[in-house]
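One chain is shown next in structure tokens, namely the form predicted alone.
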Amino acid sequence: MTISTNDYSRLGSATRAFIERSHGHFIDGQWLAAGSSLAVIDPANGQAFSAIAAGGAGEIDAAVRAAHHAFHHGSWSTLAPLAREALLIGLAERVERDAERLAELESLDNGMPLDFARINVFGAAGVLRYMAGWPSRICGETPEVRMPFPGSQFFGYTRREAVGVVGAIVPWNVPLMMAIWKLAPALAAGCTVVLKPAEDASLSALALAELVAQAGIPPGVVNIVTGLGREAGEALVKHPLVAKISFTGSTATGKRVNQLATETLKKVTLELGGKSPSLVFADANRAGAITGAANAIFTNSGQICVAGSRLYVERSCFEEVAEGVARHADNLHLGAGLDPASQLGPLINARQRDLVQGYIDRALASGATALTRRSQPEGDGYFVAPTVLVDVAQGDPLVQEEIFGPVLAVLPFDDQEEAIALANDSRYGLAACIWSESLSRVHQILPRLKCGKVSVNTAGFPYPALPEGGTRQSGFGRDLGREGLEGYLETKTVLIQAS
């Protein structure tokens, strides 16, 4: 199977100019030239097409100090809530205006199909608009205070205050969307931010920096430093002037982030890995469940934290559903992101491609059966064909470990209790999906699933007002929604003796 490569002539002139430009770090409202650089690789062909700056502790320190000054001494610290709202709306408008350029950069950098990139860009703008509504609504409480002191009266209340400088570290799978998931609530709360995008996909974050400046957000409020995680990322987590770290990425890296942050007792939000189950009962709409289960794992080539990578199907309809998902996978068009026909793009890099293919090969060697009929792609890109496997055991690594690729394990169950037990048999707890026409069944299952999000008869797409996050080794804290905003606020208690 030969795969298409990206046709760069399809790119808009603004995108071509951007990738040909020399990229530095965005610190204190200015572009700092790169001392050294990292190649930007097109996952569809394995070739370099641009470069980003390779920052380290020095650049991080400069960015954090700029953010610290903007928070404590700059205009940001005294800016009215409605003014923050207006700036966030202005940034959303510029993201929407430049949506095609941002989507093209995202597709080139990450490999995702261009149509999916467009959806993510407009979804990110929606998060900015949602969070823009919060600055004027942040408020404390005024409980009645009665102390047991004769003749004394007290007045008590609470204030909600921004935590300070936020270090935001985002992954490569949906880079722009993840960056805005961090930036929007932090800015709405009144924080300043140092963003470290993933070294494998930083271009859209750098384009976002230009829009931040155009929107009139003051210098130092948003700073972006590119570079390797072990250099720039660790320096950001350890910096003593950073008050909070918000990290999205793998569980292993999240544990390292949490350990480093503990040394200075920073607030931490971790949105980590997942091995999300989908449960299909015999009373489900079969066609909808098949399409939904396929989309849950094959969207963005499985490179989504909440990807439904474990599919449990009631035994009476197991063969129909498993075969249906496999045929759906066989009919998906695999190609470069800029190819208009592409429905699945490449994986992010050669390391990830080899990791995913290794899981498939080991499962097949251990007795698993592939229901999909496609051969693995040929060429220089980092492609893995969508794969549906049956005859796997619950304890197999294919079922227990996050693969982050287009690989689905399908297993049968006999009754509701077994389905719940299988779904919860994982160290992760990010998301789950239930397919059933019985509301009674759904409401019985919902409180028993150990995860942060459950979708019913639909894919688990995000919505700005609904929080996203997990339990157990999928992390703690939330992005999006009111809960996401509150992660960037501290509560201060005030007690006043009135008489």
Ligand code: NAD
Given for the second form:
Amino acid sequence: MTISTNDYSRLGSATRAFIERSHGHFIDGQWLAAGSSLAVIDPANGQAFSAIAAGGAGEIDAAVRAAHHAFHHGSWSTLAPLAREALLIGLAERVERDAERLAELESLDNGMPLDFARINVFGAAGVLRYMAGWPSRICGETPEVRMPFPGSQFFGYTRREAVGVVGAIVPWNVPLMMAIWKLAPALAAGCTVVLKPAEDASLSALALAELVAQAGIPPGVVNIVTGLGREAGEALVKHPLVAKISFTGSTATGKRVNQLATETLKKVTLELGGKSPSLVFADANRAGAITGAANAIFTNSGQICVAGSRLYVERSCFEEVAEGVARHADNLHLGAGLDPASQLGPLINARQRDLVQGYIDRALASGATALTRRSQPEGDGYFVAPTVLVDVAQGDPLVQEEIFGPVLAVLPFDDQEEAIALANDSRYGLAACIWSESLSRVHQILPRLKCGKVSVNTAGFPYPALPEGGTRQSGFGRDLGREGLEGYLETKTVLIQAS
Ligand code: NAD
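Switching from the form predicted alone: structure of the form predicted in complex with nicotinamide-adenine-dinucleotide?
Once more the chain from above appears, this time first in line as the rest of the complex follows.
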């Protein structure tokens, strides 16, 4: 199977100019030239098309100091909440204005189909708009304080205060969206930020830095340092002036980040990996369940933290659903992100392609059956054909480990209890989908699923007002919603003797 490559002549002139530019770090409102660089690779053909700066401890230190100054001594800490709201709205408007350029950059850098990139850019702007509504609504509590001493009068209340400098570390799978999930609530809370985007997809964050400056957000409030996780990422986690680390990425890296952050007792939010189950009951709308289960795993080529990578189907409709999802997968158009026909792009890099292919090969060698019929693509891009596998066991690595690719394991169950037990038999606890027309069944299952999010009769999508995050080895803390904002605030108690 031969696959399309990106036609760069399709790019807008602003995108072309951006990728040809040399990129530095955005620190204290200025661009700091790159000392050394990392190639930016187009995952659709394996060729370098741009370069980003490879920052390390020095650049991180400069960025953290700028953020620290802006928080403690700059105009940010004293800015009125309504002014913070206006700046966030201004940033959202600029993201929407430049949506096409941001989507093109995202598609080139990550490989995702351009239409999906457009949805993500507008989704990210929506998160900025939602979080812009919070600054003037942040408030504490005023409990009545009465002590049993005659004549004593006390007044007590709580204040909600920004935690300080936030170190935000994000992955490459939906890069702009992930960056804004951190930036928007942190800024709404009144924090300042040093963002370390993923080395495999940093361009949209750098384009965002330009919009931050245009929106009038003061220097030092948002700083962006690109570079490798082991160098720039670890330096950020270890920095003593950083008050909170908000991390999204793999469970393995999250554990390392948590250990490092503990040394200085930083607050930590971890949004980590998943192995999310979809449960299809015989009473489901079958056509809806088949399309939904396919979307749950194949969107963004399976590179979504909440990807529904385990599909459990009631035995009486197992064949129909498993075959249906496989036919859906076989009909998906695999191609480069800028190809208008493309529904599924390449994986992010060669390592990820080989890792995903390795899972498929080992499962087939141990007796799994592929229901999908497509051969693996040829060429230099990092493509993996969507693959649906049956005849796998619950304990297999294919069913237990996060693969982060377009690979679905389908297993049967006999009754509701078994479905719940299989769904919960995982070290992860990020998300789950239930497909059933029975309201009572859905309500029986919902509270028993050990995960942070359950979607019913939909593959689910993030919504700014609804928190996202996991339990168990999928991490702790939440992005989005009121809880997402709360992660960037702490409480100060005030007690006043009035007499
Ligand atoms: P990753 O853990 O390899 O990298 C994530 C980020 O951490 C990158 O910016 C990287 O440079 C940085 N990093 C790497 N090593 C570091 C270290 N030692 N110290 C500090 N920073 C370091 O993850 P990835 O491969 O970029 O992303 C895929 C993973 O992200 C998947 O596991 C996916 O499930 C997860 N994810 C989770 C959510 C969620 O909300 N739970 C959302 C999206 C992605």
